[in-house]
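Listed next as structure tokens is one chain, alone, in the form predicted on its own.
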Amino acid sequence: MEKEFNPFLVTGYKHADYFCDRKQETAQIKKHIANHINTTLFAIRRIGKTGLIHHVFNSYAKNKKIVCLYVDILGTKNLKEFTNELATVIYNRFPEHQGIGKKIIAGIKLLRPLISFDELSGNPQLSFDLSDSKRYEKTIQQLFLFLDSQNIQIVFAIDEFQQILEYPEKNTEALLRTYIQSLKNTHFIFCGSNQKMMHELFNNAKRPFFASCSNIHLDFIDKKIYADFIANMFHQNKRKISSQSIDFILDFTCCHTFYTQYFCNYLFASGGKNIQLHHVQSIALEILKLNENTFYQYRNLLTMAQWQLLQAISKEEKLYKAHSKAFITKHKLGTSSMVSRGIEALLEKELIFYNTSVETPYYETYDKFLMRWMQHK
């Protein structure tokens, strides 16, 4: 017997009818690229930037003269491994058998990369081993240049772009924009996760990519729209769930797209087929037990004026005023000072953010279900 499918997806993207909404900033994007505007898209980690990128792609899937292309560059500590993962992608992207592609491949070929296959994925691999970091420069400009001199429109998805400011390379920012800026037929889609960075790169009047981009910002899923998603996506696999089930998953994961799925992925799992309010209780008891490990292992990375303070900013859900005398003395964190080397390390290591997109600002814990562990216990 085959195996039901699993409609909410955690990772990846599969097809429209697994996607939730983002109509308006699917709309946007599809504006950007058929006006040839590049595009930077603000997120705070795992609210769906990528999904939403695959979304958008996907939509020009059969369109022969659009290709879209998709990379992440988080992995990458330097100009080498951003040219070696450019280079792959575009490689595996255009079929060397296609005439377009024959072209394309035939002119990455000549800058004599190295050819290796991805043990997992049996995907080709490519590598270039150059003497200093100038010669990758250039090779950077001349894949752009491959790409543009087709009689195609490239889109260029760069995913978690603000790495290249953690490059040893300083001068990466100044010579990618230069380098973009003369393309007539390929625009690029930045977006990465870390928001002070980005808005670092692409906000600030001193740094090169600075005005060169429309921007938007990618907000949470209105709760009408995904109690809708969620309840269609049951019905559809015959089963009922409760609209106050579906009040109760999307209070408890505030709506964020990776734990909303997370929390559906895990509920519709357990095989349920009338679920009732305490039937969803009892799955966010056990994903919270599931991650305790997990949360264990956050505490032991921090001090324990920082635990307390996560620990608060956690209770307080949306945290509007940091260094009031009445958070600090309602949760015994010591001093203002205090509060503010605990906030800044936080955020260094990504436990907490702070808001800036909406009228207040507000800092939050990222993760939704650490929150809500530390709220029960």
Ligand SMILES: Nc1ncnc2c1ncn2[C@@H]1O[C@H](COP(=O)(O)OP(=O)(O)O)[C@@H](O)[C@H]1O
Given for the second form:
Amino acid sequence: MEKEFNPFLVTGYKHADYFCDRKQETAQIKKHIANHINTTLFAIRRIGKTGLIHHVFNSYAKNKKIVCLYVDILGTKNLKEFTNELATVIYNRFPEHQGIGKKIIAGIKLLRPLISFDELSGNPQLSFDLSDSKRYEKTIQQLFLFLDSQNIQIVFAIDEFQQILEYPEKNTEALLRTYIQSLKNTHFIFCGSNQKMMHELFNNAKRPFFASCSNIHLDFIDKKIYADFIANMFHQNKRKISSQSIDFILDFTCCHTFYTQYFCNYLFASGGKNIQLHHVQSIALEILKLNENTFYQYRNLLTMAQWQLLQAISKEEKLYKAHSKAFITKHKLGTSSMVSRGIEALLEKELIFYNTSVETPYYETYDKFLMRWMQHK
Ligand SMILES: Nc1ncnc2c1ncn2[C@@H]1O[C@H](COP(=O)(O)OP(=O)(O)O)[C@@H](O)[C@H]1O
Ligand SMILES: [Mg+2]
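Having seen the form predicted on its own, I'd like the form predicted in complex with the named molecule now, please.
Zooming out: every chain and molecule, the one shown earlier first.
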């Protein structure tokens, strides 16, 4: 029997059919594109930033006037690697033998890249062997200008953009800003999962990108909408799932996209045709057991005090008053300054995050499965 397709994706993007909601954010980004405004996407990790970019791009799939380019620069360490990524993405996006593609490929080749083939995907990879970083700066500018002069509208998404802050070439930010500013037909979506660095890049008045983009904040998917989506995915595959079960899942994952997708993927794979509350409860325990090794690895990264604080925050679920006497004594956390230091460390290691997109901000454990596991301990 042919294996059934699991509609709950835990990596990448396939099709709008498997993508839940984000209607308003999609419309907003498209509006920016139509009005030639650059966008920055802010959100915590694994909530669906990258997915949303692909969803927006997918909506232009049949539009011949707009060309969408996506580059993830997380793996790049310097301006040279950034240039190589950029050139590779552009090169692979255009068919070599047709109209505009022909021109673009010929243009890129004038910059004399070395072309090799990726061992895994077999796709061409471009790299430049230039003598100094000034030449890479020039190459980036030429790539952008060349694309921009083709009389097509280009949307360029640069994911994990905060990575440029790690480059030894400290002027990267300023020069990209300058190049981008001069383009007429090319518009950008910047996105990144390190919120602190992204805010520093775009919301610090002293930095080049300040006020250059329109910000979109990506929040949790609405619970009711997610519940309908989950029910639909099961129903379309001739399976039943009780609404109590769906409520349990969305509570368990706090509606966080990745954890919800993971849970539903696992549940779907388990094959039940008529899913009831006790099924999802036992699946939840299975998932926690399966991830236990990862949780112990987290523990090795922390001091005992930090681990205890993380456990306390997990138990609270939403910690509004980190310095209150009640919280500190309830969990035997020592002094207020110890808690302060611990919170700094946990934020730095991205094991917790500070949710400021609500009226009263709070601290919360990032990994929802770790949070539930700690609550069980
Ligand atoms: N709206 C959505 N509906 C269904 N699945 C989604 C949605 N957004 C993201 N996902 C899935 O959740 C996971 C995490 O999303 P991703 O876009 O990688 O997060 P981020 O870029 O914010 O870290 C991915 O595997 C993706 O397939
Ligand atoms: Mg991402």
